[in-house]
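What follows is a single chain, given as structure tokens, in the form predicted on its own.
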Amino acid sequence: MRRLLLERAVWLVPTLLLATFGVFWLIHLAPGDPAITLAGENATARQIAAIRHELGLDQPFLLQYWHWLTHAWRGNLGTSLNTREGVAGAIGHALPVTLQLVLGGLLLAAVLGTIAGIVSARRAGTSTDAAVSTLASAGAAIPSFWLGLVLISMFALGTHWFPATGSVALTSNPGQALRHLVLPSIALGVSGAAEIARQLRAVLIDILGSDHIRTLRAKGLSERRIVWLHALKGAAVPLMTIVGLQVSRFLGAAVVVEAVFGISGIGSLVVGAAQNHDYPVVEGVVVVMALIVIVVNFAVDVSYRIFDPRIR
């Protein structure tokens, strides 16, 4: 067991090292150069050429990663070129605020889902299977930013029960935090409920038409202790592996749902600097969260040794 956690730790570090190089290669193929954003539109030839010496951008591009791969490993993501603020102190500013959406949205998406699911399996083929079907096709289609929207015209606006905009930390007031999360988190978690539904469903019907269930309800086992004492822990490995996509997957919803709900996070941040070129700022956030999808992928590569004894 040991010997396999280690040998997948090992191969973290080259994947990071491949993601990391394929983000700084997108962006400086991106067009705009952030020298003449900085020289404004009035810059001549000789101070946009002095501002690419400062930045290092003269430099072939292999170097410029080099650079900026060593400063990284020690911390430093570089210095934002707009606020001259340090990027890795920006980034900690805006991703507890991120990561609190990003875990409420899936911690919605895990108990409905997983509810939804069970639900649907244990009466396949009747009325309530089919309407649970289609609520989570629905789920499943309805875009983040429209239900976003829908929510704050409900709840915010028409009847006052939920704030409409900002963010409050977890830690300065918990009960305001939660209310602000409330809203969000729905808009960012009913489409990854949906398809944990979709997804436990199918998985629960082949496992509780198995001669494994079948003996148990031999034994007199009541059918909620098999379905969650041992359907459910047969189902965990392909439940591990829906939830851990969906973390990616709320990374890149979350930019759209900060959006419309005014939340000053990561999404923010990297659209901003996106508009302006600030380059360190957008290399260091797609970095950041590059790695958190590899932690996430690693921890659910743990979780399937846990909960299968067959892959130990």
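Note that the structure is a prediction, hence the values are computed from the model and not measured. Residue numbers count along the first chain shown, from 1. If you superpose the two forms and keep the largest set of C-alpha atoms that fall within 1.5 Å, you have the rigid core. What changes on going to the form predicted together with the partner chain:
Superposition of the core reveals a Cα shift of 2 Å or more for Gln59 between these two forms.
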Second form
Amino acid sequence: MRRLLLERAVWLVPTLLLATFGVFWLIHLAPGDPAITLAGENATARQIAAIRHELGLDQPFLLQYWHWLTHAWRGNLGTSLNTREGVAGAIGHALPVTLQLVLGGLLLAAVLGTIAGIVSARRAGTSTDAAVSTLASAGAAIPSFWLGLVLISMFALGTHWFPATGSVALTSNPGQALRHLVLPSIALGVSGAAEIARQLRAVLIDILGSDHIRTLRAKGLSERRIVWLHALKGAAVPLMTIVGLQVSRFLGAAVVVEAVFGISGIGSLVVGAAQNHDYPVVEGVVVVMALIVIVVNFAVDVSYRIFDPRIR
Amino acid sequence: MVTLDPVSSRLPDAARGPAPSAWRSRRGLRQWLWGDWRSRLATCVLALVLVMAIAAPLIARYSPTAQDFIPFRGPSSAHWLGTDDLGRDVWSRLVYGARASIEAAGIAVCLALAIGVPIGLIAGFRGGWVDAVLMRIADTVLSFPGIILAIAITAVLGPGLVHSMLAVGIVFSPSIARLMRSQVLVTKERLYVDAAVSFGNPPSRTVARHIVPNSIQPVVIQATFMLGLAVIAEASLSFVGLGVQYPSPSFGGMLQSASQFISVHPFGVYPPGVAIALIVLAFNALGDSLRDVLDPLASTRRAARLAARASTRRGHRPEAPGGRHVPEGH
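Since we've got the form predicted on its own here, give me the form predicted together with the partner chain too.
Entire complex below, previous chain first.
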């Protein structure tokens, strides 16, 4: 088991190398010279050349990548062209805000999606099932940021139940933080819940029709016990797969949801950087996001082995 | 595969002949677009949107950028959907926004197909190290959250409708490549391919005549779902200011300006949002019905596959179950 995990963990390295190289190459293609941007408007050619040298831009591409990689390994992702601050520091500030939101959305999606999936699988073919399925296709078609706008106009501006914008760190004031999290988490989570419900339904219908469930029924186990204990356990691996895929989706969708709720997380950081040609920041954010997704995929993979010992 | 003959459907996949091309028959087309109430509704919605997009100048009642009217008006006979913050007619902007949206979806999905289909074909047909390298790259691209990678590519290309949708197309392409590859791997083992090769057909002819036509169906189904995702991606990128640029009308841009005045005029949020949701629902419904027409066994087979995965999964990166997932678009 331990050797296997190690083996899988070693495979993360080439993926990460390829991902960082791809991003570095992409950013390298960008038009414009960061040295000219940094030097300001009245810079002489000599000053620009000096900055190019300082940034290492006069070196061959592969060498630049190697420098960037070794710095990144030590946690130095370069300097923002606009604020002149460290990229790693800016990401460190923004990331907890975004992760808080993604976790909120994920929790909501998992709970809501599982319940909806179970309800429609148990009542497959009935009008309840049809209603849940219709809701799920609607939930999957609504853009999460638009749902956010609708929620703001209904529950923040209409009734003042929840704050419309901003965010509070969970560590500083948990009560306020949760109040701020409710609407963005719903906006983010609904599409994921729809996806989870749709797929869990298919899996559960299949499992509920299988032989071992028939045996359990014959044994006289209550239907509730069968569904929540035995069938759900059988659905754990596909369920983890779906939930794992949502992490990547939510990290992306959070960018736009943050813009709606005026939350200054990764979204506002990367969008601002993209508009201002602040390439080191874009590069840093993309790499950190890929790192998170790769680690989550790894965790999902490990969870298969915990849920289902038959998987080697 | 509209009609199922009871014998061949029980045979293992490889023993069956080439799939009858349901989509070239008029009956298949009719069942796809007009088979049940869902697909009828979807066809009507998309036909309407297409007409809006093509004949926008005739259908819009005013110029989408004319700021001639009193701002924040509700719906009336003069302005069906009211006016926005700058006194522009919302219906006219919506019509032109639909045009941008359809254009965007077309660009993104065409590019995804143009990149993904050949790569998947080469990877699946050649196999070996070519396959390993190409799929490694595809997996790497898939490990970025889609929207964030699209933002990074747009940052390099510069903002705008075409650039942002080229970025989305690049982000979509690895899922197409993976799907195409998995289909080619199955198709190239079929008897009729062996027969074609043993008759002395050159590889290019075998690929063009036998492998591509018999592998492409699931890709087309996937592409239909991607059209909906691309509409959401366009709205998202335009909302944060990287897609369609001000003052050109787009659903995302309309939502952006409506969101700034949401406390004054909350109604402004609804027309573009409902339009997006309807278009996406319509694409999804047509994707579902296309799958039913082309592959009536898909739902049973999908369930079997999921069950098989649950028991025998080995340590590979999971592929999306259900065959409908594409790396996120919103």
